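One chain follows as structure tokens, the form predicted alone.
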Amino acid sequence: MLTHSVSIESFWDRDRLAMMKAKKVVVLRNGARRKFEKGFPWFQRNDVRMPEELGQGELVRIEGQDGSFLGIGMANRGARFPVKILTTEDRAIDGAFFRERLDAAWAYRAGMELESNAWRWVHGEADGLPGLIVDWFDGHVAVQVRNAGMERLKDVWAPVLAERAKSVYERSDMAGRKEEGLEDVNGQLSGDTPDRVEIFERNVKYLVPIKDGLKTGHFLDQRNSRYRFADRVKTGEKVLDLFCYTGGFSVVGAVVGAESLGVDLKYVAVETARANAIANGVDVPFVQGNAFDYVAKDAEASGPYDWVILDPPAIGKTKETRESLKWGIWKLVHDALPLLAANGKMVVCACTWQMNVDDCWEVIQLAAGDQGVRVVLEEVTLQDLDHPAVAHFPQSLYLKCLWVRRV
């Protein structure tokens, strides 16, 4: 893992040699045109034709078969989708470029009543900058680089984000970047980022550690169905959250007056959530452990349960793989269902767009069919709306959670 340190002055030179236009062209094969027209980002190998002679992440002009301009993208001959469009006006990507889509996107949450400090600032593709994620936590910033493209241009767009923010530290050490040929990154990119920060939800404290947390350092995107959860738990229930990383339910459920217990495999989640309890002041167990065992082995001996929350990671994010996330979820939902009190709710979210609402409810059925259980599906709640899920990239659709009630 790669860990690095970057002076800001150096960046506004690189940043004016950077206002470059792109020299190299992709050429769009005319099968492709209606995906563009359509504004999917993503373009495949048989989509293009691309220059012998590429950088990983260059920049090149994306013409039509006709010779026609069509936009300015990022290639990498070695990636599933080795081009990926930032704009459609032939301009140079520069720090101009980049401060206009990240005002943009600031301003698109401005409005939003998240309740909290804490929000995705930018989401991807949907926001106009495929590969990069970036969440604010309290001034605090922690991106994401998921691309070659995005890697390369990093001493541009790194500074203008400094311009807001109290420190940025980069956290790209996920899976996915193996593909596009880089190495994991973990790193301060400016000012000097706490160990923990220190957020809000309403009225729920959270500490989050960016540094050596999962992704950036909690996950923003189920904050509305911690508010939904927040709003139905009651008083003396008794709430078992697997997969919990730093609490997020389980403190949750505890500050209403719930009896909750949070399993995670991770040490520094349960290290964290056992803070997030204590800020909170409230008494929650954490057991550091696999929630696959724990629900089929040892989770009876604390039971029956009024709600058990099973979010586990997305083991499955490509179509290949996908068979693997839907057998797992069955599995806790076959395991976990038994430990329901009468009446009893189960929140099952699936965090990948290679399951939608349809196939998540198709395997809970199944689960409780094995099981002899009859449920019922209450609600779905989707990702926050910080995590805009766009129409022309169906893929920014990714969370999902189904609300079943035992009857």
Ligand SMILES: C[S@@+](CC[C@H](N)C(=O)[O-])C[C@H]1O[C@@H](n2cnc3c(N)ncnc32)[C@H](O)[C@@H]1O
Second form
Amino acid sequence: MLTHSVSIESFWDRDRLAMMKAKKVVVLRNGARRKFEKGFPWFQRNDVRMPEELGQGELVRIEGQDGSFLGIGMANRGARFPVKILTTEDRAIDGAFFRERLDAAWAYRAGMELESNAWRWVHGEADGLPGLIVDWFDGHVAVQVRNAGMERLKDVWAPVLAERAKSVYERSDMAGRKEEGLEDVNGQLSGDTPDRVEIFERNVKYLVPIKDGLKTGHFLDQRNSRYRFADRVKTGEKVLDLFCYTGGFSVVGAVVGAESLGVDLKYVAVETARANAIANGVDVPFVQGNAFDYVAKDAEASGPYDWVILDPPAIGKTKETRESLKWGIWKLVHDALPLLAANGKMVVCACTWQMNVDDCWEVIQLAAGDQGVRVVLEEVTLQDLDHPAVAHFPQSLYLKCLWVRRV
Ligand SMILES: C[S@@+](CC[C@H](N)C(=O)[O-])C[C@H]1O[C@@H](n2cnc3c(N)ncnc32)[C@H](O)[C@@H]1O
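To test you: the structure above is the form predicted alone. What is the structure of the form predicted together with this ligand?
Then the entire complex follows, led off by the chain already shown.
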């Protein structure tokens, strides 16, 4: 069911092609060879020996200590992982390279029954394109560039995307870029992206704020969990959707006939959520506010709830901040558990690879114990299939949602 416009050969001149050939050599130390052989795409400072003179994000040839060719990568001295590998072939990183990778990523998703006209086309490292995120919204594309190498290669990949999409918009305004020495970018790369792009997921419409929403505009990774929720929620049930963004779960609930209420901190989220409710012909109150405060102070008045959805942002993506995320989730679960009706369900999500399913379950156990409430774990959902979790890059499995029931 996936379709995009037919690819056309784009202009490509020899000088630019030469620029995209790696000239400098980075030597991979023998101690890091095993990592490379397993297919892990990132190397730390002590894994490699780098040349003194190196442009930010410059393409490099990666060689073994014995001088053997290992691959082509992108190097950035200042980054936590200064070398990221693009290919193990000795080739130019040109338009043809990106066409191949983009086509492979497209073909991989073509067999998925996503029941939508929006999907993640490129999931960075998991699709062999470190640091490049590409989301497809009914022909309009939103991209995010996470490292200096992909930033430097923008002139190469952006025209290839432009060949295939009605419009390409860049949303590289994110915390991780500073670490790579990059400024935020928010702007049109080609075509003309509407302020709101309408997409569907099954029978639910969403307006996607590509230009001023969060990340690339819509949390495609939660699509399967929204579908699962649609299958489980029942007419007349009460749903509290905390961190609701544009009403992902709350609108689904209302379309099924539930009584939903959504809370989000951001004006653009709440405003778009209201528009989404209207687009689907349902009535959902959305509150702009802090979900931590709301659940602790205000939520009781409209409870008890048959469903509480907790889908906070990853406040911590590093080991150092993992503890604060765990505490944040404990606090939310702790305060939300008493709001559940008998047999009420809670969906607890964590979107960082730093917290695995066991960590989340431990946090829920602690919160339930502290409240003296009994819960049973019923199922676990992960990021949807168009966000592949590949074994050779463990960081690619980042989203997990634990579905628990109060018993
Ligand atoms: C992962 S998104 C939720 C996605 C949503 N469940 C969906 O299906 O589209 C997290 C949301 O949390 C919101 N947020 C962040 N901090 C918040 C806070 N303290 N209180 C309420 N919302 C917050 C962000 O604005 C963002 O919309």
